[in-house]
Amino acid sequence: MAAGLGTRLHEVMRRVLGEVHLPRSVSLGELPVPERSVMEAWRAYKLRWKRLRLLARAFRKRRQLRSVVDRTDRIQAGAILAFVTIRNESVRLPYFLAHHRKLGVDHFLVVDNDSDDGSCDLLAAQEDVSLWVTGHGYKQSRFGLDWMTGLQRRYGHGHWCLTLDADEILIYPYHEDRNLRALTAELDAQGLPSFGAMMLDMYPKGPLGAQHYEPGQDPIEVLPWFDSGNYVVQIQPLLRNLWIQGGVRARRFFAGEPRRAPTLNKVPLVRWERGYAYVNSTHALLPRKLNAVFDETGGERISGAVLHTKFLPIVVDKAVEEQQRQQHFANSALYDDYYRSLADSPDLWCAGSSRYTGWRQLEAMGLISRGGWI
């Protein structure tokens, strides 16, 4: 039935607006004015109906999830939610959910890919959290957001919704002093239903395997450099998103194709509501005026960072299992010389490399903005 719907609806669009022919380098400020709101109008109908899909797979990947624990019922009026997918991550859990729980996240709802190490035991014990088990692939859920995607529509809808990995930090203007709360209440008197965040991997000074890291302890200990400049920034036209690359990753691992490197633009904090969905990680949402982060007039807009900890010396044996599993990009075969090379437990370290002080220095270097929240 939905698919007939959608096939009608198709027809009339076409009618409506007649057939539109345009090379893919043509952009909409190239064209006449008439035509820019024909092609917008297309473009804005055929995201519409990506964004139904991508809400039809979740519902269809439902049954993969099962549940261990469900404290949703605990969920109140307000709370702020975290969402994350995770698999074998018992080292790096302890501190994720201390640092989050401290920035005021109220319940994380969780699923579980498989583990083995514990990290399934460990969070149903954590009296804030909801956790699914799953043992279905990774990369066949896109990478998780179809898991999640039916999580956040289920639980999220009317909740200010943090989404992340375990291996992700989010830090933000003023965050030791001034919790989620008081962050989402800035957005909410700005207008603003989505928060902008910039990853920055964050990395030893000496080969990958030879730190030593303990479970609770604050990874940025450990990982305390990053690269502070070689970033490129665009502004995607379909979506409407950043489109940042660069850093360590762009510069150690992709210098000769750095139109491979990782995308590093987040959008990680979402007032959600149930006909939302991210598109790909957290990099980009639907309906796309969840991407507008940035102030396109020239000012500034409120921004964070997420301090990326894959670098942690268990990257050195992760590295093997990813490469192994093939799960964590779209072409993995395509990143095997990567995998390759963090298994040989790389030095990251630079003479152009940063030492992190805190979100201030961040701030003065450009990489986040308080955007006037005083």
Second form
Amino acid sequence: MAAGLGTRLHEVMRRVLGEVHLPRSVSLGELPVPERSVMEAWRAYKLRWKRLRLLARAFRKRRQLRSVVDRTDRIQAGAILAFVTIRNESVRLPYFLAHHRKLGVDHFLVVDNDSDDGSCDLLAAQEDVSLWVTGHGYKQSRFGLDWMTGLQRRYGHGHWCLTLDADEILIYPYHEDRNLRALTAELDAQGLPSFGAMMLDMYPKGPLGAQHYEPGQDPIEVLPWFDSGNYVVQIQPLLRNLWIQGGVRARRFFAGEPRRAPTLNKVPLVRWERGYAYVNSTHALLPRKLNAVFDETGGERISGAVLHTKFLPIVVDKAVEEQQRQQHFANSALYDDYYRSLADSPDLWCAGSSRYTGWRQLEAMGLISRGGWI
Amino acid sequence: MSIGFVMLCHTALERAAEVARHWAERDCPVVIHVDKRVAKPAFDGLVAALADLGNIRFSGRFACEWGTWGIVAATQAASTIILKDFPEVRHVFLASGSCLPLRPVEDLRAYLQTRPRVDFIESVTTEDVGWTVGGLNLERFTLRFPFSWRKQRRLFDGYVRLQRRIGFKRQIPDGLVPHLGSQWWCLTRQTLSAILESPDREAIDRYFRRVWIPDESYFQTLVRQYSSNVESRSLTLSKFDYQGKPHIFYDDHLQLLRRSDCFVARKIWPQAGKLYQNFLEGGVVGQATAEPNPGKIDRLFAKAVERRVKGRPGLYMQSRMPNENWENGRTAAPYSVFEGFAEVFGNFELWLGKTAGTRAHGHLFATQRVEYAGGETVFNGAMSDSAAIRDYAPKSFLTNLIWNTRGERQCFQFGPGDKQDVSWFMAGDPNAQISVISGAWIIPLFQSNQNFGDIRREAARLQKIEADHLGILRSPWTKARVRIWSLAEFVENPMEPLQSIIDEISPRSMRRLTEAPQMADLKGFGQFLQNLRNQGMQPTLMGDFPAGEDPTPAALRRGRPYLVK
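Please show me the structure of the same protein in the form predicted in complex with the partner chain, now that we have looked at it in the form predicted alone.
Shown next: the complete complex, the earlier chain at its head.
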């Protein structure tokens, strides 16, 4: 009934206002100030419906998950939760869990999408993991987001929630000395409900696949290099979210068509409420206010980085597999070239590459900021 | 003689207990006030944890909401007890549950021993206060504040506006001069008891009950009535961020706090185990007589506030996407743009790099690829030489380039043959030094071996582009340092302009240019321009080159200037 009314209202508004067309992105200094107008109200109304649709989708897909180990009764008030979807990540998981546990994640809620490399057993054996499995399509589930949204709605309300992939390592200012509890207390004190952390593609020197990585080892020892200063920052006006592109993948694989280069902005840490939903990976959320992780008046908000360990030696084999599965990204076909060149073990290193030494280096380079936290 | 501590606690009671024990065991009586909103089991736990210490008392409990009278009432109650129960106390030190002593109690005792009559309390007149939240100074004392600033902000603001409009004013009690200051003080028994036992106390309390944030003004104002010796500073190190919230100290601040020589710091992160362990148990050996020296911390925190509020100029990143005119500097550092110089001089880039000691790029915005200095294919920060990547976001390209090379001045060539997207951006950037020889782009055409019809068409196209570009540079919105010469002007006297540009790039060298770069051969140039005119194109930007007369540049090798007396 409500949905029917909503659809009709949509139709009426569309007739009155016409289809709303927006530029897909605006560059430096061109972000329009949100105005109070009928248009703006209409936009907000549409986004509200979009959010409710996402939540409904997640609710429908809840039956795709089968619980393997449910330790969610151990989640205490104020616990910091991590939500993860994985597939065949037994190599990366030991360090992933250790690192984020050390940062202060109290409980991991993991969806295993059909692994066959022992990831499932590895996870089930951890005391702070609750595990679900599913054999359903990753792509059909908005790349796992429908499953995540369902779990977040159920378990995340009122908690600071971290949403990551197994090949992502979160770092932030002072992360060696101050845990996530300190960070989230500071965010609470500053009145910030979300925390931005851009993705930094880490890579080795020499051909991909030629290094050796032992599960549990710090992957940055194997992948110490990154691109420090070739990022393009724009704003997508509809959700007022950042759109950061660049890094090694833009430089090496998308030099001809940079607009198609992977999106690097992320909002992985959010003080969750029941009605929230990620729209597009963890790049943007609804409601829109959660995307405002940047300062528009010249100052700097606090931010971190997600070190992306995609280019561990296993990437070469995975590239072949991913290409066959066609389960990644909206246009899998567009990425064929990309996967093909990955399978050829290229050397991503260049004379302008920087070697990672820690968060202070990233802050000095202007990739992250302590934003007044001292 | 001893010091007594009054502690106001509301969270992290285990830590408060540790600190109270530390003081009590060192022969300093402690009176603890616990916020009424703390649950009974937690309170009982605290009482039980400290039950073995004879010189600890608990005072009657008040609800201490931020900015309300409860905090003052709690302080009064606890102070009364400490003065009554511990007659040997001479100084009373007000601390919170998240305070941590940084120096041994003996240091503090010795420090106060030599200053027996001094009241340490920050107390500043309302006119001189610059830090207040909400912009309310004197009005804290003259308006009414029935609504909570934290929870009912709109009502709060609306009611303040209403009172201002109708001109409502409360009467400040006679003889009181409103003062503000940090809540954390250390007062002598004489002063404190005079405030607490004042015959007017009831009236004064009634008045302050309705003052906004009385904990920052009650004692600060009254101390001026009774104290003969006010030292207007707090012995407690306490820093505030740009929103007026107290900064928190963590484990990694250990060395910083140690070197500050302050007696007590707040707020301490409850999980900062290393801090608590080091300062409470470890025998800190410092200079017993050192004055508190928070200067270093002050500077550090001032810097942090500046980073949060103003950010780093010229940086665009995930935390900082300023709207137009809020950039606080469009780019990170000054840079120079040369238009037409590479056409007039054969080896200009090399010469420039050598003479000015800067990085001299080619045409960074060339259509084919980015021409970095030395023909590099990647530049600092792993910037690509792909024209497609650059043209996807030309402003980002430029700001990244300047940001990545902070500390080294960048120079690059620009011209009508290049992508023009950054014209406006550079023109509006005070960091840009743009020097133009207008019309110089025609020299390569003049030297080329193309059909004249093609040359004419190309010349017309480039002239149009450069004319538009010059229009931008001459617009009233331009903030760049712009210099424009026509080709004719420049060729006549190239040394003066070059000298002034180089001086601006490296002002300290103050070197007279002795050698100019190699100038292109312009034999037959006047005739060439005339031919263009004859074909119906009007070359205007080059200035005046009479047909048939070849430009004769002034001597490029300069002798001594004549001195006229």
